[in-house]
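This document starts with one chain, in the form predicted on its own, laid out as structure tokens.
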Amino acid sequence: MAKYIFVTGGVTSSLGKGIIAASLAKLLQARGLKVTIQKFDPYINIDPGTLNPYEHGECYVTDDGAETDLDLGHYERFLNIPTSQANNVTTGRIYQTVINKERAGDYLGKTVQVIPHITDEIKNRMLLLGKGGKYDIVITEIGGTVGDIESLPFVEAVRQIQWELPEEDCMVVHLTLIPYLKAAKELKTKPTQHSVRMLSQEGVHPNVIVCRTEHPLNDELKKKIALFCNVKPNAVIEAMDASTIYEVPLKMLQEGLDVIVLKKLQINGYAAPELTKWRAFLDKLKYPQSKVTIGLIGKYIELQDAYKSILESFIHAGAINECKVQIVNVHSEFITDENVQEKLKDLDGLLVAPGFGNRGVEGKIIAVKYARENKLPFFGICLGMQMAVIEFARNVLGWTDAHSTEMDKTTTHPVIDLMEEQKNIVNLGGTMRLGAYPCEIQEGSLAHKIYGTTEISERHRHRWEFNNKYIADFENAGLTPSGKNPATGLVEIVELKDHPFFIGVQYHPELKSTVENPQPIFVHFIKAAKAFGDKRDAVKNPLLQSEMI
């Protein structure tokens, strides 16, 4: 039977419970244990699929088509194993399940209440991944902050599990904040004490306290926290701010977090952590040999979490190329024909990000045109690919009103159209084309060079698609559909002939990039951007050009 670790948070939100959970999981995995992580979110939405990115950041999609919290992206990037719908549960999903059971008469006429019916369903979901012997340890991150009214059923479920399971099979890690008062020049432990007391009042007693801090914790402070929070001093873990999230596992290793957990769970005979690849990745990340500047064209750039997986994919691809990737955020809503040259002239590559709706679309199309005409390495994802198709139709094929029916239902050239199976859908939640689908790649294409194979599987999240009615027109003009779904003929990849690097994909390749397996398109895109930058610099600097020769 699996053992269970619950990660809670106190004092404030956004402390990084997901990173701490993923870091602990990485250390345990590096010792040879089979580990998975799940996230329980307290909001009433069934999933984040209908939430605006400004509300919740990126909506992460799993292979089995679940729209989930972005923390699942961290779990996959750290552990290099896929997650599923079972790894993310919301209050909305819990209540929906219980209400459906009540309507079906499953409760035999009893009054349905938060305790035991809601908490029983939460416990069932919490323990589900641990059944069947697939995992040694299941880590569960509880969303929200201790004291939030919406988190109480989850905390109560943890209390019951602590009571029901043997003491050595369950533990709680509480992440909290130790604020620094600049005027007093000291760290304050009182918020942590109150947070732990509030958790204890609900019957949950943490075994380990991880302290987010901007300054080191001395032994005296650790002893004080331990004394007032009823844990051993060595169970007070310092979590200093790191230059990158990928340093956190090594910081937790230095603090001995994994050892404390193994002792508490009575797991013996474990191996030393094998982190050779992780350390090699960090060395390349921290000591790059070159730099490229990539323009990220999007309409949610005010919130970086909206493009979290894309940004992390650039980190992975940059490291393998031993290259620092500097991201320049360019708001598509403010790109015009008059200012596009000024905004994009210093870039080494251009990525047009995914999204929905009409806002900022024309700016994306103008940016694609600039990349096409100036031989600037271009990469379009989902809507970004669709914008590349529309731009080509307008400015090369001469169809000036070409558009997507998402934005213009009256266009006479609907080069992007609603998928046939989407036309009769009424409910918007969880009904897009979601999850992993196969794609067959044309031999000899840029995509074939990138992937090194003709068969791939990538994750999707969209309703609109390339209109196959126009395939011959695009091919004859030089925009090649180089990847298609073998079952439906859906165009998955388009690329431009006579261009150093111009590719658009309907799927979301960023969702499968990990530290150990960087996504191939991002890797080759950075390589192309580096070559573009080197060539441009050589033209500007004759001495550099002679050195290259």
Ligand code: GLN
Contents of the next structure:
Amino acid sequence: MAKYIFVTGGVTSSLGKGIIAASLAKLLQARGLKVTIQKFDPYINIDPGTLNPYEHGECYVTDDGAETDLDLGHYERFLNIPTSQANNVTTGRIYQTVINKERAGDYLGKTVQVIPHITDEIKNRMLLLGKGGKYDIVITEIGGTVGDIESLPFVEAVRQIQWELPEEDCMVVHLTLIPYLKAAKELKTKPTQHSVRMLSQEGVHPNVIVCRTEHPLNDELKKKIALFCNVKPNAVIEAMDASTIYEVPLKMLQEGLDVIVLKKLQINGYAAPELTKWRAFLDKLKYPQSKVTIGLIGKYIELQDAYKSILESFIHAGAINECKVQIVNVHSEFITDENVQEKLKDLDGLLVAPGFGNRGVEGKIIAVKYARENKLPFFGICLGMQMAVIEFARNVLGWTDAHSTEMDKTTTHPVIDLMEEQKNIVNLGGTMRLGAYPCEIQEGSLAHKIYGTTEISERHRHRWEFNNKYIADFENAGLTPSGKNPATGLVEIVELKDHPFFIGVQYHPELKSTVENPQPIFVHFIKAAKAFGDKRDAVKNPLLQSEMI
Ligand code: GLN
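Here we have the form predicted on its own; I need the corresponding form predicted together with the ligand.
Now the full complex is given, and it begins with the chain already shown.
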């Protein structure tokens, strides 16, 4: 049987519960324990797949095809182990299960109620991953903020689990905010006191309080929080703003969060934390030797969470190259033939982002054209790859109205078309081509050089595909389909022959990049961008050029 840690949040949302949960998990893993993390979200959607990125940030997809909260991405990037459908549960999914059971007659004769039926279902799901001996510790992050009506059943389930399990098998970590009042030059503990009181009223008393703060907490303040919130002073943990999320595990180590947890859970004989790789990564991240500027062409650029995994993948790939990756967000809706040169001229590489629908696609196509013609390193992901195919069809093959049937159903050249299995789909939730599929890579291709193997598996989230009717035309004209699904022949990778680095992938490589295993396309893309930048600098500055010779 595993032990359980619940992470709740108080005062405000967006305090970074996911990062605190992932950091704690990292430390426990570094001490030799088998840990997993799950997230319980209080909204009614069955999963975030149907949510607009503006509402909820990126939708993270697991190997088994679950559309999940972006915090699962943090869990994987920190722990370097895959999550699954079981790691993300919403209120909607809980209710769906209970209602299905009711219709099946499982509760015959009974009135179905929030307590016990909904809370029992929540408890089942909370305890599920801990059964079967795979994990020593299951960390459960409860989405939302304590006091919200919608998170009440989750907190009640935690209360019951705490009551049912032996004391040493379960604990609660509460994350709060200690605001700093500039005018008074003071850190304020009252919101934390209130949020702990609120949690206590719901029957749950936290064992540890982690305090997000912009200024250090002195001993006196810690003691005050401890006294009023009824925990020991060493159970008040300072979580100062960090320059990077990857520093948080080390900050939590300094504060002794893992040791308090191990003591409370009565786990003895744990190893010293093995964080050599993590520290090496952080060193490289903090002290880069060079810099590249990458343009991220997308339509959700106002909200950085919409491209979370892509941005994190660049951090991993930059660190391993000892190179600072500066991202320039370029809104695809505002790119035109007239301004493209001005907007993209200082970039060392161009990434065209995934997306859905018509808005901004013409700008993306113009950007691809610029990258192709100017030999600027190009990386297209999902919709980005589809835009590269359309651009090539229009401007190289001369099919001027070539398009995807997602945007134009009447095009005479549907070079991107709806997948066969998608044609009869009526319900939009959870019905895309989702999760991990194998891909076979052509020997000698750029993709082969990047991955160093011909067999890979990557995760997907799309409905449209490269139309194989045109495959020979593309290949003959120089756009090579260098990766295909071995069973269906579906094109997964395209690359340009006469270009130093031009690759588009139908899948989402960003979902598998972790601190310990940076995703290879990102790593090589940064290398190519570095080479591009060096060459351009050399041309701009002949002195440098002669030095290089
Ligand atoms: N809209 C495209 C499709 O469904 C691309 C999806 C994506 O970029 N994730 O195929």
